[in-house]
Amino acid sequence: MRIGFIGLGHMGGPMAANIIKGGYEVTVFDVHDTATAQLKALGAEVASSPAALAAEVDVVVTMLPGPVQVREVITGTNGVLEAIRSGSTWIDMSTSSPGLGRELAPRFAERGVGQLDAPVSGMAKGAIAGTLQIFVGGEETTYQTARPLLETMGDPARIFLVGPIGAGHTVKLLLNLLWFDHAVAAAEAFIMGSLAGIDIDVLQRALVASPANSHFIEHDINSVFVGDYDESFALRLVCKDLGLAVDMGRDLGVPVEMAALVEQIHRRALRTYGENGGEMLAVKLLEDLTKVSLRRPV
């Protein structure tokens, strides 16, 4: 089985690497020649357009910034959709919108491809270690011929299968939006802590001992302890996240308040701290705010 693999940034370029080492051929495709030439220097094969690579391999994996992207690699000109054979399968691994998947889910099916949704948890550090969280849209026999290929990704014990096409765009757009949800209320949480006068690190042992506890207060927030808002996730991302979960609330009728008060924190740290800032900078923003920082002891 031949794959190719659309996407080699932060996230995609570790993961088609996982795949090289799990043992498959792989064929790569990125606008940017340092990426692919990395990949290559692994063994994998560099195709010059998406439908180049489509017509070559039995499974397209995309890992793309988001909806825009996937887009314009699947219908553009030189896209997959012009090449790709039938009896193969497009998996979309990027944080995408569900309602693309199910648009263009026609389109694959009379061509006689499969087709399942992907998006994967885990930070840069999990696509390095093949530790992702996967959550897969499709049917369920795509989904188990795909499957041990997901797992030169992913962790096994954290591969679900969640429903149909879309649903795993679904579950992961609510993922971050509850992520970064607890990421602006831990920050307000803190900085009053640390106002009142009470100890960081005797805040947060109080906290995950108590039904307040989530993992971001018990794991996630301790980089900004160091200083590190993690730049491996960039801000312009995680507004694009929380605009695709903002929008999906709205589709489904759901009045999301808090969704979007969320999203316009994220949206005025970006403006403040730039698009390629670290994901946890809305905690800066309200460091700053407050002239706290909230840093351990040296």
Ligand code: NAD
Second form
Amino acid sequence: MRIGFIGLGHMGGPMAANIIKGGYEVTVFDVHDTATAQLKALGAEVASSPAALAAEVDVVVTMLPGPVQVREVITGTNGVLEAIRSGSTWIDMSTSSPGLGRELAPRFAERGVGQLDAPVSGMAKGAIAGTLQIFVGGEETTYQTARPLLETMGDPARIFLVGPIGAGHTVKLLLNLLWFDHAVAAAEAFIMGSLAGIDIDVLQRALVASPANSHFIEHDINSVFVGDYDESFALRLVCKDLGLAVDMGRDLGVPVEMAALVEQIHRRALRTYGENGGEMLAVKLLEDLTKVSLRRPV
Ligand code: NAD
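Next up, the form predicted together with the ligand. The previous block was the form predicted on its own.
To see the whole picture, the full complex is given below, headed by that same chain.
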């Protein structure tokens, strides 16, 4: 079985490497030659376009920045839809728009191609370790067929079918929205605590033991305490995800006032620190404003 993998960045590079380790033959495509060279060294074939890749594989996986690139790679000139084979499957693992997957579904169905959305969480370190959490949208039979492939990239106990096409993207956008809400809320709490004279270690231990605990407060904020804002997930992607979450609220007719505010705070961070800055730089915005540095003494 040959797998085609398109988009070999922070996430896609190690995910494609893990598919090779899992025993599959792999063909890759990326607009950057340096990304494909690393996979070639591991034994992958390199295709000249998404169409050339789709013509020779049983499964096409996309792991692209977002819906703009997914649309281009699938429907553009030399795109996947020009050449994908009947009986094959397209799995979009990018964090993308639920609406785009649903819009493309009839075009894949009429070509006899299966389709799943399967976005992930677990950061670049999870992609390297092959322990990603994967939220799958699509039909049960397509999901069951794809599971062994997904298990080369993710933790088998944390790979879930969450609903029909688009449901995986929906769950992933909700997860990211909540996580970035937590980042902004935690920044406010820790900076106020610090200014009020409470040791950040003591405050963290107290909050972790309280009903206000969260994964962010217990684990993720620790990297901020050593000055690491996690550049493996760029602010341009954070703002894309939060924008898609706000769009979803608009589509569903739900007022998402806090989501919109959290999106704007992250957009401010992007303008301040640059689009490739780390995902937790919204915390630094408040650190810089208040001149409070959330660091543990070394
Ligand atoms: P990235 O920017 O590091 O990688 C994207 C890759 O896609 C790059 O190699 C780029 O050259 C390639 N690309 C862009 N346009 C292309 C095109 N038209 N054709 C072919 N290749 C193209 O991004 P990433 O951090 O690997 O994230 C990928 C996806 O995973 C995003 O949707 C992101 O939101 C999601 N995600 C990222 C993380 C993380 O921690 N980085 C975690 C979970 C999910």
